[in-house]
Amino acid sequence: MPAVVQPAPASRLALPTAETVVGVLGLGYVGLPLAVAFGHRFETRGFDVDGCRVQALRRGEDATREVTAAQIASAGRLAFTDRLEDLRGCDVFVVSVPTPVDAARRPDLAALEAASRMVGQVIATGDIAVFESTVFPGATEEVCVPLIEAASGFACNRDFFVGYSPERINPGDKRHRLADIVKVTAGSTPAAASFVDALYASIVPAGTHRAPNIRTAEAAKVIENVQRDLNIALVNELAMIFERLQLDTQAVLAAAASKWNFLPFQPGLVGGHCIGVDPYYLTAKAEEVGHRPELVLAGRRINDAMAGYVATRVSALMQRRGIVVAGSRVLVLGLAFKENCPDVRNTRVVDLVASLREHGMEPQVYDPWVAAADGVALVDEPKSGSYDAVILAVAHDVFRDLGAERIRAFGKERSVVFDVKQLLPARAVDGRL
């Protein structure tokens, strides 16, 4: 006969109480806002393997600029640690670690696997592990659970439980914060699902959406970014077509947007740790089960090629102006993957810099939001009249505030200004997407 799975004590699976202790593993763009929110209601222990990050947070310093010192201080029940042992005694373990792709664009679960093993070392009978990282459908139960079981010697849904509540943080967005975005929740049993839903409902005024199971919640998260990726790929391809037809893409989009149901997506570079990554998690799983996802991969190919397309457009504009491309100096404004954010993970501006070099240009990058980045030299302050071309790659407010005249002043008398982000008026630039 199969073994009977005994539930944990009902008191541990009823609802969160003021005595519930929450551990948050990973204090980046997702984990830190979560830890702060939980720290207002529960005893919360924020854990990160980066000791320097922990020390900075204890001083109220957040390098991601997602949380202020005052907000950290206001979370009176929150403490930071880089000692795994400090998580012992937590009732809930919330895992919010990165899930990038490797050089072959395959899911890289190293951080998620390491965090699962850590949870397994400190979890106790009746505890719940909740995962926030974006993954392919099935990852929580197929990858994370066995690692927790192996490290703990416990059995899932007998000794401990799991949940999934995908992150929806939008870095740099001050209007859509954790409290403002409906939270999808799911659990490995009905009781676990109720616990997880109640836990998040206590910190998210916008409310929750309880999915029927963990795989559904995982799939819902990953397709959010697949949908955006495909829509941006469409307008990127339209921009390529309209350029050949000598049409202003922005004028075409503005005209089309006069219809109520036209979706207002914009062309551009698609990077970051979500939109430029998550589709590969779905396509990898799809191929594993025997389906070749043609449309999703086509969108990825288009978006991954945009940096090269921009470099080619700039080169052509320079040649029309009689500017010698080889050896020319090009200023790239912006390195972060999106506006008003210091995050450079998977930024496609890196690809743009590489493509400019392939054309024989000498690019320099200026981004006041970014302190340093591997493989890209940043200039402290661009000099006026020094560049053969200026490329506006990221729509930081600081660049918007500079205005067209001051941005053009970075260039020589005969130079090219190309606007990737449609930040400047069409008449003020020589080319744009």
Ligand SMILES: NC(=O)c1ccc[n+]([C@@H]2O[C@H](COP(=O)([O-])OP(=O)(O)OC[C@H]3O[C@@H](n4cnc5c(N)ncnc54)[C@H](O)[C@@H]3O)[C@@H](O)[C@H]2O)c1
Second form
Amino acid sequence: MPAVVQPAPASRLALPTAETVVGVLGLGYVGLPLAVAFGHRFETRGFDVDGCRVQALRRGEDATREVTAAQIASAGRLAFTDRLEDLRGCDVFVVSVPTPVDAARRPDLAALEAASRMVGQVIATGDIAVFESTVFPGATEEVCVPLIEAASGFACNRDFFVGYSPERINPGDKRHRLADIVKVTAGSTPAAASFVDALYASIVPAGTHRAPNIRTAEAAKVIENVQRDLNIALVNELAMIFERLQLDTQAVLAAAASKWNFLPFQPGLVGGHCIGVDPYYLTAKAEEVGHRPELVLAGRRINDAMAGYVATRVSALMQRRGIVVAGSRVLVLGLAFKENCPDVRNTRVVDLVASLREHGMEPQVYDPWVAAADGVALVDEPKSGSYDAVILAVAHDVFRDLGAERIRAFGKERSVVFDVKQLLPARAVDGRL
Ligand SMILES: NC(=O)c1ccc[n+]([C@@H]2O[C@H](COP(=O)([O-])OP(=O)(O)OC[C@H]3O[C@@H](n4cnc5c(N)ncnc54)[C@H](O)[C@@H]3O)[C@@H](O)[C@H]2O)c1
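Right, the form predicted alone is done, so what does the form predicted in complex with the ligand look like?
Let us now look at the entire complex, which starts with that chain.
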């Protein structure tokens, strides 16, 4: 039975103080840097359901390579746990759990729902739960709040409060870190909004942007990624048109970019758990309210087809050179979904490998950033002179540092180099997007 409900003491939600205790649920790419930042200022309890991750973090090891052992150690008021009970007594619960899509590309809210129930089990009157996960407009209030209420027996905005502050970090990006990116904040009441804003202002020197309500903040986050996805889809489509017109896409883009308001997007594979996923959160909500989002879904279709397009281009180049495609050995440089990080979630290089196989090729993948990945055999060290084609799929600095000559040297005397990421000069490759 739920406890007898006491009205929240108004003073509890005044503003965060040095005594505020913060719990962070989910210690991945987003949650760990947050927990470390909070751990400098507040007593912070970082909680993750993955006991192995918690053990590793206690040893100062972060497999995402976002935070160093020294940075973890410097957060003097941070402790890690995989016991939910340890979150009891926190005043603020910051939720940063995954929000992927399922096989049918519908929002998969299982982790968010589980975390909401967990918050409901340990929340006390006057506390606040702040969601950071990327969601569709309305998810916090329509999905998370009822679960917290059901598990706690409390009522939102009477006994506890909620907030939303979307995460904008960019894995592997050492220039735009948590502290450098303006944080959007919102709360379920004016007092909650002030609390959330002050909480983040205390750890983000770049400052905050206070959105008028939670749904606006949720929408703002998701459209950041929709916009990026669509802009990349546009240049991907342009790259396909220019290939048929025998124009160099990069030369066209460089010329167009000399105008002050031309947006400098580049063609490529769109993977990862954000840009290629978040648009489906918005489109699902749009359809729920009776709008079929033509443009957003068209962009998704174009970007999802790019791996197949690259495989077809490589196959055509090989045939033009008289290289037998069936049974050919192809080296794919890079598996991570983006440069300089080990994150392979939703990487479209997996599609590239599958498409190359459909053409009868035998692809091998080399990625020094990635230790292992399901369903993809990684080579430790590619052998020089042994491939019919080399595809630069991810712009890791290590590949840039190898340079055109050494990359070409992986190929046999008659071979093809294709650059998906515009890493090498045009003259050094046989094809590029
Ligand atoms: N990674 C990014 O660059 C990025 C950027 C902006 C927004 N986001 C969003 O932030 C959210 C988190 O992403 P991420 O990249 O940090 O994910 P992640 O997979 O790196 O980490 C999530 C962590 O949550 C843990 N977890 C799952 N369920 C849990 C639960 N009920 N309680 C506690 N821990 C739980 C997992 O074990 C994992 O360690 C997602 O909604 C994502 O879309 C991510």
